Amino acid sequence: MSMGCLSLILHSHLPFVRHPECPRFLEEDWLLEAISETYLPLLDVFERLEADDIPFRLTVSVSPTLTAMLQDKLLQERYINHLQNLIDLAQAELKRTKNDPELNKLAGMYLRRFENCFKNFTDRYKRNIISRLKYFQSKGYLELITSSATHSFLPLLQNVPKAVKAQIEVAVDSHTEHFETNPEGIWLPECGYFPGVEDYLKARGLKYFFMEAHGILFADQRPNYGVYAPLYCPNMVAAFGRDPESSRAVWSSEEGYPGDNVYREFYRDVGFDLPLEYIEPFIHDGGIRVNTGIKYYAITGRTDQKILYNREKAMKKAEEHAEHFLTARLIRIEQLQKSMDRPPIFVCPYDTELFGHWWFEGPAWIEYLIRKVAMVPDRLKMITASDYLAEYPENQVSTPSFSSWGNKGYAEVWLEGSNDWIYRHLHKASERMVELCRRFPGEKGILRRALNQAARELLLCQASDWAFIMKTGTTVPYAVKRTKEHIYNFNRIYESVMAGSLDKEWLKKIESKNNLFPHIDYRVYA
């Protein structure tokens, strides 16, 4: 028996951003640059560590609105072009740099990349990331769980409880669906827990969980063991509570690791350095400038003065940290082990899009650790939370704290002066898809589509991305657009129906435009 348990959770997750009323799309980039520097790279680890044969066991939410997405053949063939485009600008560098032969083997290296993107994506996976990451639940290295249906911060639908029951029915069979398994447990958007929101998950059979620390440390009853075992929900759902410790050392922008200045620098670009002349033809119509992904500078420190990018120093770093992760971990099993009756669980939840995308050393990262703790399984062994429950079926019992992550954690990044006016339109919102359902409780035929679009777009303006956004002043005019459409299409559609007046020309338009769940029936609302 190991003396701890290490659980990585990998939280997956982008907003439903589909255009094909345009033939490029720039908000499309927030997909086509995950799967090149995300969820790829991260396959690549799962492959090699098989290939080697070392035992994994991580933790993967994917959001339904991201496998939608990704089983999208429309953005499959738009990634197929954006591929295709960064083979064309790494060609077009490696001549450009053929005199300075330190940029050179960076531009060779990036070219090497797209093209086992390119090769992995069209010819191994046969563009479907969802079958592979399928193959290793399959063999048991991932146990794959859902959010809820768009990403919704449950807390704040809680006063139309038949919302919040909409977005977890709809997750779990959307991931039921495409997974061809019910899962386990569920990612709740953003951490965010309210007292009662368990009820809901156990309907549907879901057994755990994740949340912030301080959402355990201020349960009603004071935790026994800390953060370091899970509670029990008095419906018996388990929470999970986040190491403070592990995330620190993961994203804290002081001492986190992707902070290393000998780490790639991610704000340095060529679709920002380079002049407009050259770069145009790589980047959207109209000369906006993107980052294309290739990026040649390290983070050096607080400098425009940035040294050059050295891989193998960067490699070696990332094995460091590895190594310093491991060696935390081990030192506080030991601390823990005179206070437990039971091994520690070192919960480590992080966005999936961390690792690759912002923290380019990131899928390393992962592997190095994964290859480390392999050479210790009698002190620290990989985990999921169905397994620990598995084996430590006794535990507390208590109500957790209402909390989220991020500023503060009690959900002030989701509900503050810049996006608090959504909240009236998503409420009332939500009330009238009731009312349709109490109105309308067996429609068929046009009525039966117009209604379950209703419930899409509802679905899609409850997103929690949008308000994150407007906080964060990241794309703002396009969160606010967003939300601002999708509460149209749902009013337009309520009062079609109630007046009897469906225009059926446009309902086939926003069906074939917002096309997610596409077996969904919108008497979840009832």
Second form
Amino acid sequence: MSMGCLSLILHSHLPFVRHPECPRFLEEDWLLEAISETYLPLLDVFERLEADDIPFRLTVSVSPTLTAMLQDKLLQERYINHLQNLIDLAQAELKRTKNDPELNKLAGMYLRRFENCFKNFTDRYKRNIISRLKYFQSKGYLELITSSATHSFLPLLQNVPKAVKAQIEVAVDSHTEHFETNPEGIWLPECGYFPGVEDYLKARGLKYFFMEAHGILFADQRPNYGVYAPLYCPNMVAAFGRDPESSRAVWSSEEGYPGDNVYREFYRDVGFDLPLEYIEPFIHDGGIRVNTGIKYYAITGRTDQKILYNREKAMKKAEEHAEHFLTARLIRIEQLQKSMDRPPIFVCPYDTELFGHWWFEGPAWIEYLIRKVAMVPDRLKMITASDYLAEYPENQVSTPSFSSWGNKGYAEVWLEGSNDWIYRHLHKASERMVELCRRFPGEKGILRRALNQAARELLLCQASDWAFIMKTGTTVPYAVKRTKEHIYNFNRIYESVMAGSLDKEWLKKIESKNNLFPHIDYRVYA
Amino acid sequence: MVFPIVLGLIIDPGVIVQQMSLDKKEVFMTKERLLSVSMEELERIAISRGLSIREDLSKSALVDSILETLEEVKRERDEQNNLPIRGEKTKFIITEDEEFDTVKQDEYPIPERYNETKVVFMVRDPNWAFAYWDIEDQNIEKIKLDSGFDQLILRVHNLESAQFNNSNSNSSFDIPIQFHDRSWYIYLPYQNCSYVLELAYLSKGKCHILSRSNKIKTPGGSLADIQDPDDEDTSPRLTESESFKSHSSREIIPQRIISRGRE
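Having gone through the form predicted alone, I am curious about the other one (the form predicted in complex with its partner chain); can you provide its structure?
Now the full complex is given, and it begins with the chain already shown.
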């Protein structure tokens, strides 16, 4: 038996962004970039490990909105166009840099990466990333879990219980439909937990969730093993607490690994560095500069004089960092042995998109870590929460504390001056949806379609991403617009259904635009 | 001449576009875009960003200082965030340029309020909650006609300190509010405690309840008491955890509250 357990959780999520009304849409790049920089490189890691016969076990949560986008034909088509454009850019770069061997080598690296993405996405995976994840689950390498339907921050919906219930039910149904297995666990968006949410989880067969460390530490009974063992909520759904030490090493750009000087600098992209007349054909229409993903410089230090990125050096550092991470866990195991009568579990959840997109060497770090852990099976074992519960079914019972992984540990990120105005509308629309369900319990035809669309619009306006962006300030006008759009669509359906005057053309239009959850049944709000 | 410093975002009519998605080039404050607009427009943008402008400033110097200010604001905003939030934010970074607020006012009109008498209470952290409310127009008319009308209030009841009882003043406190207020952040003195809110008004010394909120419970914000003295030796392991240190409400956490109601 191993002396310690490592549970690495990669939480994959992007909000539903799909704009068929525009030939290209800026915020769709969130997905397109994540496919090239994160999802495909991680699949590459899994492929290599499998080919080398290295045992590994990871938990990957895939949010229902991300699942819907990865399966969407239009977005798949747009990804191919996006990639073709990047390949053209990399080829142009190869030509432009031909007199500078170092730069030219890097341009070649990007060209190979993009071509590899193209080959894998089209030939190997037939555009279907979800199906490859399913394959790795079937082989026992991954445990795939869900998140709430549109990644809603559940503590701020708790005053409308049916809104919470629907977020969970639609998520589980969507997961089962796409992955053909019931999820065992759930990633509560933003680790947002409130006492009582476990009842909705249990009702849909979910056995565990993850939470921020102080959710466990401040539980109503003091946890015997701190965050190094799960707690059972009174209804026996298990709560696993994040290990703050392992998280810090990966998150922190100053003290953590991603900030190392030899790693690639995120903020020096050719989309911004090169003259507009050259770069214009490869960025957004009308000369909007965007990140292209081609970045030639290393972090270097606190200076504007960046040195060129050296891939070999960066890979060597990623290996060192993997070694450091492993050693730190092994030391901790020894310290904990004195006070625990079972192996500690280190719960290490991260946003998947951190790896590759922002921390370029992140996927390589994961690969090195897995290979290193595989060499010390008697000391550390990779497991999932399900594996742990199967091995240690007896755990302390205690109700965890309301918590999240956001600033100061509670709801402040999603409830502050910039975004608090949304809740009046989110709650009202949720109550109206419940009312619609009561008034129209078994509709057919066009009315049923309208009610189903109302449920979709409601779920979409509840995405935590909009409040998050309003607070963190990346593309605020877009987040405000999306919130208003879905509330507007919902209210319009509500009012026209109540008045018996539905605009069929308009309904058709929004059905084809906001087309996620095609099999949703509005009675989920009953 | 020095322009006055104005805080807050002002929508610049010069950059409002009809089709946001198609003409997005209009909405980003890139160096190229800023250099292409008139000096007058630049000054307007600078003022809207709280910049003071010297009259002798050249156009390119003004553009540089606008971009610097934007960069500084971005940095300050980032510093408020903890590690998971900073990490999560990176997935939404697709451009380095700031966007103008160009949401067309009437593109997706939503009501400001729903004309109902109702108050909702939301717990935010161990010490703060948020309340929003609305009073139906006809109720407002009625209250305004009440000759003894004194004050609109939010009455906060602590459900643990005494039996919930409207006349028990020890277990409640009042927050005076105005008719135009619609939301409030409320400091709650006790952790691990249930509270309920009443939207009410005082008239001739009597309290008239308009609506009662849902019940909320503040989190404990600290380790539970030890029940079995033998468990004592587990606490060092718990308290050395970084999460305990940063989230324990035994430390005073500075709170930055922006109350929309009294802006």
